[in-house]
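As structure tokens, one chain now follows by itself in the form predicted on its own.
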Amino acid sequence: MSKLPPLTRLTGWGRTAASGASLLPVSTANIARSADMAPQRGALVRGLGRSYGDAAQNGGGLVMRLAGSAGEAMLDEAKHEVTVGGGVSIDDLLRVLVPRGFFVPVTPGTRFVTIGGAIASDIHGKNHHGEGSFGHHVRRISLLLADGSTAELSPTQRSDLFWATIGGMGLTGVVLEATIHVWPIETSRCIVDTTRAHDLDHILTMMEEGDHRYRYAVAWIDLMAKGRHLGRSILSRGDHATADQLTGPALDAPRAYSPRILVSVPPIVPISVVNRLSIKVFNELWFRKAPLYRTAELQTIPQYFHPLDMVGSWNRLYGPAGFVQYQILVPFGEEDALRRVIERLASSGAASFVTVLKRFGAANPAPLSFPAPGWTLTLDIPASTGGLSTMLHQLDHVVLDAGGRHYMAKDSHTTPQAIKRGYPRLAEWQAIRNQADPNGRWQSDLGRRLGLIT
């Protein structure tokens, strides 16, 4: 192909700041002569599109879709390892490993993201407090550079390099392979604790006192609520089910897994169906409906870690406005700024139905990684609520000043000032980065929005 294709309208999952770039399907084969035809907006490659702002985006640039299969991911049981295109998502890698007794080590609230996306965002999930983010699990990487050559990236091998790709947005070149640590697991179900908490300080008590006993932990916030309620939540904390701990029609089948999508949101909802009322009606009934203390319920797999995914295209949900997600980590000790987070947004009625609460353990020594030792807070919140910009960066200023930071996977709206004050390593990537691609070949909307593209 000698020409590109034309523009093709791309936003992220929220829907909102669209740009135009042309889209290309690459495979591992002609990726590298496939750049070689990017203009001076540069080149990007895109996942699954689950970033939620501008992230897989490039403006009057080159977009391209890397193919993967997971069929040809290769396992090795005796390591506990997988070798896996960085085109494969981790949907199609769980259907893979799970009857084979495996499992990913970190899976974020969907499974409809590429390995590459994965390791270029250095995503988290309900296991960070003890085992840390996807990129303490990443052992090797083969990474297409600006100049077309692939080098092979390590914690030992070009460790800065391979240290400045994880997290990086996929702005340091593009993840063609990687082997990761996978876990070994009996059974496809999970057994899962749930506790309601009255008020915020019931729930920052129990997650700090108990989540070391559990894999993996988090907790969904009523931000309807206020005064005494503030914060009420419900805890879910839970690991793989054993064998032995299974029952019913799970014992005849116990590593089966199939997820399905039940219901999917037509592609046109004129307005959104996220609003104060609907989220007010929706809260109360979560809340209520979960029990005050139930250990030991089998869930399966998507039930416990993907239950969005459930519902296609969900997004649609919010209209065609689309939705911001916030995402801030807040450090520990710095819990009176969290509980400042919270206040404001449960007085402006914010209607977020996602909005959850996880505690974050050790960080990795990625320098644009986002998870560090606290306390991280993720809400959605329709892109059409009256004075949502003014609010958020008033907010940005509260997690800033307490040490905190922003997840620049989640990031639709704050600035290259935030963006330099959370993370202090930035000079040092950006100068790793522009060693590896001097010319700026690997772009995105992302990039230049906040400044990391130099």
Contents of the next structure:
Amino acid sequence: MSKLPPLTRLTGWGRTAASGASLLPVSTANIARSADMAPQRGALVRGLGRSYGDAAQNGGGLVMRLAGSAGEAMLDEAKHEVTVGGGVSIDDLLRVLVPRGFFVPVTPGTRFVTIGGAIASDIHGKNHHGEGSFGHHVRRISLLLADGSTAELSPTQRSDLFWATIGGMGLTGVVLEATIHVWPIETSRCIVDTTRAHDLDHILTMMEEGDHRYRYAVAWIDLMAKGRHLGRSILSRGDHATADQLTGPALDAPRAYSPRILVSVPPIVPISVVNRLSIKVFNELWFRKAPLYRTAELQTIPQYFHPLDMVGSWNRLYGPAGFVQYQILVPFGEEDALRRVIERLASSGAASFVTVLKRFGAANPAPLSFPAPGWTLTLDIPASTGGLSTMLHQLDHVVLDAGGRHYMAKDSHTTPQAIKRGYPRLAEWQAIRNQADPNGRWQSDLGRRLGLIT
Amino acid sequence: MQNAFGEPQTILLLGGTSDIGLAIVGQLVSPTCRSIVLACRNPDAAKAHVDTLGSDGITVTAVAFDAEAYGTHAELIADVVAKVGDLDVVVMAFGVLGEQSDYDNDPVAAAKAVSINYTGSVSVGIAVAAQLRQQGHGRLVVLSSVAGERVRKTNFVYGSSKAGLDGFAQGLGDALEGTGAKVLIVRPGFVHSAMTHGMKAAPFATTPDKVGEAAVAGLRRGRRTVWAPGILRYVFILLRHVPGPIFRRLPLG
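Please move on to the form predicted together with the partner chain, as the form predicted on its own is already shown.
In what comes next, the whole complex appears, and the chain from above leads the way.
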């Protein structure tokens, strides 16, 4: 047995609650041997560290970074499927897929997530209302198990472990490779309609009545607006542009795709530059910049899907105290609870830089999958905001009483009791997990903090 | 695991009946908290605090802890971990003050005070640090004192034990750098508490609750040292450099 590397301090994207772990770069060829070196605190694979809390941390244990190359991805253009390594990022995969006329089935707001992470968090995107979460589109998973063997999983082969791995936060094993469905696209542009909503009722009604006409839909809420403006929003909906919708220079290179990081935040930002004032100003400008109504605007994939990725390491803007993301689900029919949460947040003055509202469609069979029919609200708030923790604990009650839950990939504050209430199938997942990993090889800080593993 | 706001799920208080220790623990209680362990010489003495701190979802237990029984410390920490899991926050708040005039004529009593305040802290502090390093996270809060910052003639046995403790905690904090575990040193001035009952208060006297607030704020902000009240940081920058002949004449109590 070789020696483990010394402890490295790791955090999630929100840069809170650090822990130290032995960080080891691995490849699919040597990962089974490396995982065997895990101390009693177990092993975990970490992708690009975009989970906001402690999902990709394993204090005192082994954390492995799985290398992956999109160049080895195998695209089956006839079946609309790609087979790709678990360590490959959506960023790298899109560079291969888009020029060949395909697009990932689901993308979150950043392209810097790995395929393994996308499966472990069962990520969702702007197309959830019609096309579901990432897990809906996974055809097959090659999973490294605790005993060092590799299992082939699919919705028909060992389906219980397949669905426990989707949304399983990396605690069932390591995704070595996956085959996923991909969408054919004619161009690398998106065609986008934008509408302003003057209050919460207006935005909810517009989304209920019109989302189904669009493939992608999401609303940005100005949480700094109060009173009769409460819930004022910008609704942005669209689809991939077809070849005949292109105009101007896009016509010359219909599938050109070259996403860039325009500027990066330096490693040390001594204080948070994201504060009440800057957030208020940003939100006001953002709202006013949006047109009352604009149709068929052509945008690039990075502009439409990954606008924040244009600023590298933007999480550093929050300074050393970091920030939390609060993402919750409230089922349809419980709009009053959603309203109470938004009212409470708006009146507290808790400043959220980016607040997003999205309608979810059907759930998938995964016991720990987050999305289910209902509304999901997402906020980013500086962790140093006074009284924030108490307020979030109170909001948890509103959400859970309404039958809602928390998105674990974003969570960094809630409790095991809240997870148990929000995910009634937790025990079922634990039974499958414990059968696949009886000695607790796979562990994480999130798993311990939220009582997923014991 | 503590959450993003530094709210711990588990707390161990070494010195389970210490006013300052209990004030810190009381302010760390949140909906995140699930286990509190009060470790003190006589667990029965902590009974009232077990009842006060306990509530829905929080289990409070009292366990026996003898600062001078060095041989038991590693086992004590292992037992607590077996009971509650990872230690998120450990508060080291035990110690004795005593009267300098008594120590002047009793070398055994003086050595015993140092053995509790300093040697006992080193022993249990090492055991705690080993656990925090092994789990890759956790905070150790060490109750130091301004008495150790520049030791005065009126309480130099106590002051020197705190000076040693403070140095130990600084070195330990540096040694844990990068492991995910951290040490917070709390340096209070004169605190109105059971320990100082009947004594004449020194300037900038404070209360256990105020020290608790300063310690919890320090934890939230990831500080290495906090002073209570904060002004003492600057007072002692001056006092540290006052020449001996003048320092000896200062009416510092």
